[in-house]
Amino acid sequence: MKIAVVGFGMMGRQIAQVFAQHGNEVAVTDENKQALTTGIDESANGPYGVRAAVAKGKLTQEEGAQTLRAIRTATTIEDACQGANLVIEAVFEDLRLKQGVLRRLEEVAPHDALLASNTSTLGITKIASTLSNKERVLGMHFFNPAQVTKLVEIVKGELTSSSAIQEATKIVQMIGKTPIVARDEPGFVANRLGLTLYMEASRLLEEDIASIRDIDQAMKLGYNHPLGPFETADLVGLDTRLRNLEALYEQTGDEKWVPPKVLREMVNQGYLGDATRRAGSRGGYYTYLGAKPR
C-alpha cells in the first residue's frame, strides 16, 4: 500500500514507521521543512526507531534497513498524496487546524483514498464537517508510542461508511495493531478511561491522600498498569494531555475535564514531560515536585 502522513511531529513519525516497517510506501510531508529532517532521524535513530528495534532484535539489519528506505520525505502535501491509499493527518489538535488539512487533502488525495485523523479527542464528525465527501473520513487515533503499543482506535463519523470502516480494520489488523471501534464521542474510549484515571491521580495528589510515587505504585502492582498515571503523562507529554483535557471540556463542558492547576502551571514553566524523549522540556512531574520514582 501507499501511505501518506501529513504531519511529521511525534505521532507523524512513529505511524510512519510502523507503516513502513511492515512493507508498506510512505510519503510524509510537513510544512516546517526541518521537521522533515529531525522525523527521519527519530526514525533511525530514537528510542523506538528503526536502529533500536534492530539491536533489540526486533528488527533484522536488512528490515531496518528498508523500512528506512521505505519512508520518503514530499514538500508539498500534493507529491505526498499522489497514489496514496490512506492519508493519514496528524497535525496539532487543533479543530480549524484538521479542517483545513482536510479540505487540501480532499482536493488533492485520490478520490478512493481513505481520510484518517490521528486525532485523540476532537470529533471526526467535527473536523469533517467542511468536506464534501464524508463517507470516507474517519479516526485512525495510534498511542504513543507507535511502534509499542498495540491499540488502533478507529472512529466512525456521523457519515463515515461501514466500507471505509471495514477498509481501516484490515489496514490496522495489516500491521500488527489490534483495532477498536468507537462512535464519535468525546475522548472515545481510551483516552475517556485513561484521563478518567488520570483526573482521579491528580485529586488524590491535591488532596495530600498519597505521595505521586505510591500513587503510580498502586496502578502499576495493584492493577498491573506499564506506567502508573503520572508516568504516562509524562511519557506522553504535559502539553498534550493540557490540550486533550481542554479540548474534552469545550466539547462537553463537564467540570470533571477541567485541567489540574498543577498542570497547566507545569507546562506554562515549560515542564512538558520526560526531557529524554521531549526536546526542550524541564521535566515531568516528577522533576518538579523532587519526587524520585521507585
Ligand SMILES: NC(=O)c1ccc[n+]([C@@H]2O[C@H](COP(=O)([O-])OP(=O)(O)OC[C@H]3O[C@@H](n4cnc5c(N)ncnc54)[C@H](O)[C@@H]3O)[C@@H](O)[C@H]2O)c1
The other form holds:
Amino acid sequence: MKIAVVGFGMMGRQIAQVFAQHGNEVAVTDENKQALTTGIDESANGPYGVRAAVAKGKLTQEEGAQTLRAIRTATTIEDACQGANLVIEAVFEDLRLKQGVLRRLEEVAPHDALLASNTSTLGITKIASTLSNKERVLGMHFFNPAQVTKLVEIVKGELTSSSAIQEATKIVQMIGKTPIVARDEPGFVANRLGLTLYMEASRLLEEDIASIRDIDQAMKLGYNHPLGPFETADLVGLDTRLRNLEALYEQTGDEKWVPPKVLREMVNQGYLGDATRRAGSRGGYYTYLGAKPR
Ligand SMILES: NC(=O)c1ccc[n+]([C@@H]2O[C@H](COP(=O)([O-])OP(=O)(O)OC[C@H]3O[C@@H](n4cnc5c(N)ncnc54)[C@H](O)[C@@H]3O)[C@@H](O)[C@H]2O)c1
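Condition change, the form predicted alone to the form predicted in complex with the ligand:
Every component of the complex follows; first up is the chain already shown.
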C-alpha cells in the first residue's frame, strides 16, 4: 500500500516506521523542513528506530535497510499524497490546523484514499466538518511509542462510512496491531481512561499524599503498568498532554479535565517532557521537581 503521513513529528515518525516495516511505501511531509531531516535520523537511530529493532533481533539487517528505503520525504502535501491509499495526519493537536490540513487533503489526495487523523482528543466529526465528503474520514489513533504498542483506536465520526471502518480495521491488522473501534466522543476510550489516571495522580501530588516517584511506583508495581502516570506524561510530551486536557475540557465543560496548574507552569517554562525524546525540552516532571525515578 501507499501511505502518506502529514506531520513528521514524534508520532508521524513512529507511524511511518511501522507502516514501512510492514512492506508499505510511505511518503512523509512536514511544514518544518528540519523535522524531515531529524525525523529520518530518528527513524534510523532513535530509541525505537530501525537500528535498535535490528539490534534486538526484531528485524533482519535487510528488513531494516528496506524499511528506511521505504520512507520517502516530500516537501509538499501534494507530493506526499500522490497515489496514496491512506493519508494519516499527525500535526499539532489544534482543531483549526487539522481542519485546514484535511481540507487540503480533500483537494490533493486520491478520491478513494482514506483520510485518517491521529488526534488524541479532538472530535473526528469536527475535524471533518468542513469537507464535502466526510465518509472517508476517521480516527486512527496510535499510541506512543507506536513501534511497540499494540493498540490502535479506530474512531468513527458521525458520517464515517462502515466500509471506511472495515478498511481501516484490515489495515491496522496488516501492520500487526489490534484495533478497537470507538464512537467519536471526547477522549475516545484509551485517553479517557489514561487521562483520568493522570488527573487523579496529579491530585495526589497536589495534596502531598505521596511523592511523584511513589505515585508512579504504585501503578507500576501494584497494577503492572510499564510506566507510572508521570512517566507516561513525560513520554507523551507535556505540551501535548496540556493540549489534550484543554481539548477535553473545551468539549465537555467538565471541570475534572481542567489541566493541573503545575502542568501549565512546566510547559510555559519549557519543560515539555523527556528531553531525550522531545527536542528543545528542559526535561519533564522528574527534572522539574528535582526527583529521580527509582
Ligand atoms: N505525543 C503522543 O504521545 C501522542 C500519542 C497519540 C497521538 N498523538 C497525537 O498525534 C498528533 C501529533 O502529536 P506529536 O506528539 O507527534 O506532535 P509533534 O509536535 O511532535 O509533531 C507535530 C508535527 O506536525 C508538524 N506540523 C504542524 N503543522 C503542520 C502542517 N500544517 N503541515 C505539515 N506539518 C505540520 C510540526 O512541524 C511537527 O513536526 C497530535 O494530534 C497528538 O494529539 C500524540
